[in-house]
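Here you get one chain, nothing else, as structure tokens; it is the form predicted on its own.
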Amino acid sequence: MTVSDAVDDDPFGLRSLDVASLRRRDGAKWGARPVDYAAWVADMDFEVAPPIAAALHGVIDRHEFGYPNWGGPYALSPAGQQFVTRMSDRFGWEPDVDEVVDLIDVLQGVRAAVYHRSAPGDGVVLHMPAYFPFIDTIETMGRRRVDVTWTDGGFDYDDLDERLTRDGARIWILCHPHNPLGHVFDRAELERIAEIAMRHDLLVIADEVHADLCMPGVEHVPFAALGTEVERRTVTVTSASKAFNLAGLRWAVMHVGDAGLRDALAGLPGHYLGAPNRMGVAAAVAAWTECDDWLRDVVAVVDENRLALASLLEQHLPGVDYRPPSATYLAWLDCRELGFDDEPHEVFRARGVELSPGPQFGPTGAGHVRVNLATSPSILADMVAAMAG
């Protein structure tokens, strides 16, 4: 069966998409800037999966805005159960379920992790270009960023190993499927990043969001599911949040291997990261236990939209460096043959399209744009028309 045949009766309405309909939100994507297309922040323009709206209608129709009643004041959510089938089921990893937390967002999760083991001054690794907020994270805990550079298509781990044992570190932040390369970290390079980490003695922090969003033919190993030594020094950190487009239901949860780590929040209050989102918690369940059909279309429209995306820029903007991401729903441009200087973006702005400025994942981003692929082709096509001014 073909991309086409597979979603060819729409059945969530992926394709028929009405941009003065998504001009008319008000939330971030579309509601804070004016511009004709909206095509940055990482939220889906597709309406939610129908099993997650019935979910939360069961919420308020029950009217169940108190206090949960999961096992007691400071027990493990329904999701946060949910998370060890989801993961045994979909990814023949099976984490320890008492080894599991609620978290607020994803990012809570590393940053609790960077905060309780290491020390200002410590390094962390991170591959670049990084998500931004990991950057700033590094940044405002005073800790010390060690880079590990994208180039001709891998990363460099020769190099990091030498600097390592020069300069030593003490985490690793490893954002896999990885925003905004959508590169996907196979067997063979994980089997690398691990072995390097229990040489040099590193935690991993996998921040594991997008996962489920691996294009047909990819295949997504958590990094804890390594063996027991691996998953024993690495903090595994996702969401159903990126792939069900739930981001601002506020949940998400972490695996958390490290003793050490345990150790550290186990000596802290109740609910010091914050207590589950009961909205979020019902959302999450339906997410991994209803929505898989939903997931599939979403999936084969983002891939159409990855492998369009090429001839689109070859027509529209040639010069354009483009990669098709092997997961998420972001795509990475280099933009620099353009003659549009360090800052792609406001130019693209001007045209009326706002897209993520590379800059903001670090400095080998100067001259780059991030594009969000997860709208109906039809739009994708217009807006890379209208980048094209």
Ligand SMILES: Cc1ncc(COP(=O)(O)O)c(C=O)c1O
Second form
Amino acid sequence: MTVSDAVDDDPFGLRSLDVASLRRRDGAKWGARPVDYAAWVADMDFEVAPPIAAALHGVIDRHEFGYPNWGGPYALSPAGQQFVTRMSDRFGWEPDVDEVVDLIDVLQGVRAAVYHRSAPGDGVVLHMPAYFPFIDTIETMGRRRVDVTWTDGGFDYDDLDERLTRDGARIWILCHPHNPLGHVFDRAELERIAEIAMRHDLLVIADEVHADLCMPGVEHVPFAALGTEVERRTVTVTSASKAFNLAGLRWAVMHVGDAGLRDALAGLPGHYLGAPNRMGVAAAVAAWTECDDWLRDVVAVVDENRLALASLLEQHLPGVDYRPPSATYLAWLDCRELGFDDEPHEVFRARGVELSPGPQFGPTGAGHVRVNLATSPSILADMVAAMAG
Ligand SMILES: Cc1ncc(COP(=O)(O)O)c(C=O)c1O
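Same protein, the form predicted together with the named molecule this time rather than the form predicted on its own?
What follows is the whole complex; the chain from before opens it.
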């Protein structure tokens, strides 16, 4: 990708790519299907931040492709070390570096925790609708899904509490901020979750990969930051991949506050979960140390887009119910009033727009689609017009 492929068509100076350049790339988002607009998988239509590109060029220019020297064969990567500083600087949470583990991706950490801390038949609590790999993980591993469903702008924790008393569970997968709802759990809601988790002796897996993408004025509180007792039953997974658009570089990180999982991992051969890719590590270090101005620009564009989407829908697709996300660059649209049945993405696909199908996110996703807002305002406007047919 050369700079000439990029266009500055947004007011914030961020380098967004035009449709022609996006189509020439070999990424899944724009390449999987011959569509006019692609807004499904969670990749951005922006060039990466210049310090990240420079860090990657540095690795290439120095031909540093051998085994890295990070202080021992199984030592924590520099990105894993940086995670500790990042959490402390940005969110006021100070994880113990000895409890941090490098991962290849975020889902690997979620799956390792589910596998090692529960058994087939055990219950796993999940906010619904849910990011579909969580659903798949629970089903594939033969665990029992315990749904807590979004209704009328909230979750019914009293009902969940009753069901847990009756049927039990072992784990709670907390997607915080939430994909696809864009909901940010505030301190009071997190404390309610923690109280239920403690009373029912649940391990909480907090996937906080969207934490850096809170909209202006919205605060992210790491679940493990609620206190030592909570931290001791929490596994936090995250990476720089969503906020800095690095998903293909394969590096993520896990803080294992739970002693049971730490013991289980300690009993595995070194690098059982894979050795980190040094390109991914270099990119994550640059992201977390040099790119906050760039991130601010991204949040500003997504903020503009999430608000613009409300008026675009009103203009082109009245009847769609939409609540702008408080975090993430993902918008969850309730299209049931449009009369497109359970699979509105099929209608939008026929009109040249590829979106994420709501039913992928569980039964309550019927009649919904998820739209990716990490694009230029002009592409968003053209895309919504196309969705209207
Ligand atoms: C909540 C959440 N977790 C995990 C992932 C995937 O991350 P990874 O590719 O690092 O497994 C995504 C991707 O969109 C996500 O939204």
